[in-house]
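For reference, the chain that follows is the form predicted alone, supplied as structure tokens.
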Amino acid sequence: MEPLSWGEILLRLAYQFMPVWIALALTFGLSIAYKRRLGLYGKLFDNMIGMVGFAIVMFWVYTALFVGLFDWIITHDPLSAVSGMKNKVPGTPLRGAEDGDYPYYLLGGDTLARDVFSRMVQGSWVVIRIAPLATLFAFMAGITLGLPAGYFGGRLDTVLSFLANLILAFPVILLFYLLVTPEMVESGIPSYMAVVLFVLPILFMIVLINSRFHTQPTRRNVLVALVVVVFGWLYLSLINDPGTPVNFLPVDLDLFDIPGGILVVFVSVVFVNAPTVFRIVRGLALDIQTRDYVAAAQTRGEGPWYIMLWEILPNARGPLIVDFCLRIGYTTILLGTLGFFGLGLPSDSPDWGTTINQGRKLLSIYPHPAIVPAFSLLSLVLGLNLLADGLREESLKD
């Protein structure tokens, strides 16, 4: 078989990603069509901006879960070399190729002659597994921390903001590798980290319950029982780590079971955003008790708890909503900074950080295995940080 062209591969390209295109389709369809009933979401598609940032971040999402849960898009194994195919350039036919064999490295082969375009896609499914639940698990951390803190005040905020601000000291990059060093990983501090911040989730969702079905204990004890056991049953499988002091649930009672390094990022993620999301809150909550909306709420006799979350966490969305897709920005260079440096995840991962150090040892002479990941990271944060603008403009409008 020949080589193909340009139009070629970019034609081949589009025709993998179909379910992506469909997905993207219906999204922005319903969307459009309902967008008056969907409150900021809807108002996102009112800004030019917003709808391309919101595009660019769907298509990664969408990619990420087609072939993480359904091996769909991707042409090769990410991980498995074919002879022959070392640096290969972009649409050389696979040599020895079988039938039911994708018959072109559709980007071209990297140094260990793997499928560029294959480890692209599959390193996807990294950075969307980790880098949006991991700023979830900060900001939830942080709001529960944080809320408190402002409301408050006095040697609570003080404690709180103290150990915020220690953490803050260190840079992120040296805090980062500090963490998920393999001394550092066999001590079992991470796993510890782990048992703590992955519990006040759950802290936050029971006192959300209860703060706001007080006066209804039937259905409070109700909600409260099924949140323990769910997620309580959720936390300890994720936090249940075999070869670390934290191995304590039977293997038949283990839901699933992370990689030690995916677990080590994922908390180091979380350890180091959770403090920057704590001052944020913090100083949304010191501003939004002064208004007269709380003053009422707090005439008309209702509880601490009841204000922070049901008075001042909805009227502080607006910011925390863009900062969390800033974040999600910020965490993925992070994890593509931890990946280039072989740090945390495993040295044959897809990740586009660990893409990117491999494929720069040659970039001069064969500059595809590293630009293509490379321009993947670019566009998912440029996408994010539209998506924020976006949503910054329409809820300044509110």
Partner chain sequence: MVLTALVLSFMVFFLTNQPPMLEKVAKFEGNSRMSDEEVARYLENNGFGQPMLVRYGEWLGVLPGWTTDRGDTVSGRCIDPGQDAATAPAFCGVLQGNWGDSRVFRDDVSSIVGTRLYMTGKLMLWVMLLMVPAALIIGVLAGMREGSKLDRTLSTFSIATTATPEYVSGVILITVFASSAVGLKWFKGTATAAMENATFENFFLPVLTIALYGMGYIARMTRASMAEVMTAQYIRTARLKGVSFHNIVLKHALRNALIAPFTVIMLQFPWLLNGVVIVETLFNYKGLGWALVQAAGNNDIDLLMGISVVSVFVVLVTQLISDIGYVYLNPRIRIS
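Output the structure of the form predicted together with the partner chain; the preceding block shows the form predicted alone.
So it's only the chain below, everything else dropped.
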């Protein structure tokens, strides 16, 4: 068979992404039709930059979901090598293709003769699973510590701000190099950090419910019990991992195990992001607590946690949502950095940073194995930045 020309490659790529195009078209059609009823999300569709950003982000989200859940889009196994396909240029026909095999390496083969295209789409599943979740945890930690620091001020604020500045003054890469190593996983420090960091979201939710419903004890008790049981169990299964010092739960109760490598990546990314979120939330809390509605709530005799979580936090949502989008992008960059230095994730992992790291060694002769994941990462982060820009513009219009 003849190698494909660039036009054919593009056509075949577009065809391969067909489920994503359909999903995107549906999302946009429905959202634009009902945009007046959808609040801030609907307003996004009045803004060209925001729409472009949203489209790029959703493209990767749908790609990741379809690849991760249904095995669509992907053409070859991202981990298996095919002999004779080493460093082949994009569009090379598969040597020895049998019936049922996809007949081409659409974006070429890498140094270990694996399909670059399949690795790229599989890599999106790794990124889309870790980045938003890690950002969410960083936000939970930042909010739980930032609100009281801004609201109460005083010594608590001094101590927490000192700690936050301490972590911020630390070069991120040095921290990664010290934390994300197999020896560190063995010593158990990341597991202990996970114990502390992941308990903050649960505390946050309990306080959230308690401050709202403490006047209706039965309802409060039911909700708190529900949160403690469901999330407590998830929390215990998350931190509990055989092979690390934190291992006390019987195997039958342990719902899932996160490999130590992934957990330490997760923990260190949360650890790096949380202080910045803390500073933003603290600043917002300092600003908003001077408003009249906070004074009104104080006069009504509401408790400090009610005011923080149900008066200040909802009014700080605009900047926080915008920063959340930006921070997912930053987390993606951090994940890529980890992969680039070969830290944490296994070396055959298809995530974009690791793939770039492997591809860069032969960059001047065979650029395609590194360029493809590089552009994917670039487009996802760019999409998130544009989305954040659009959201900022639209939320400022209110």
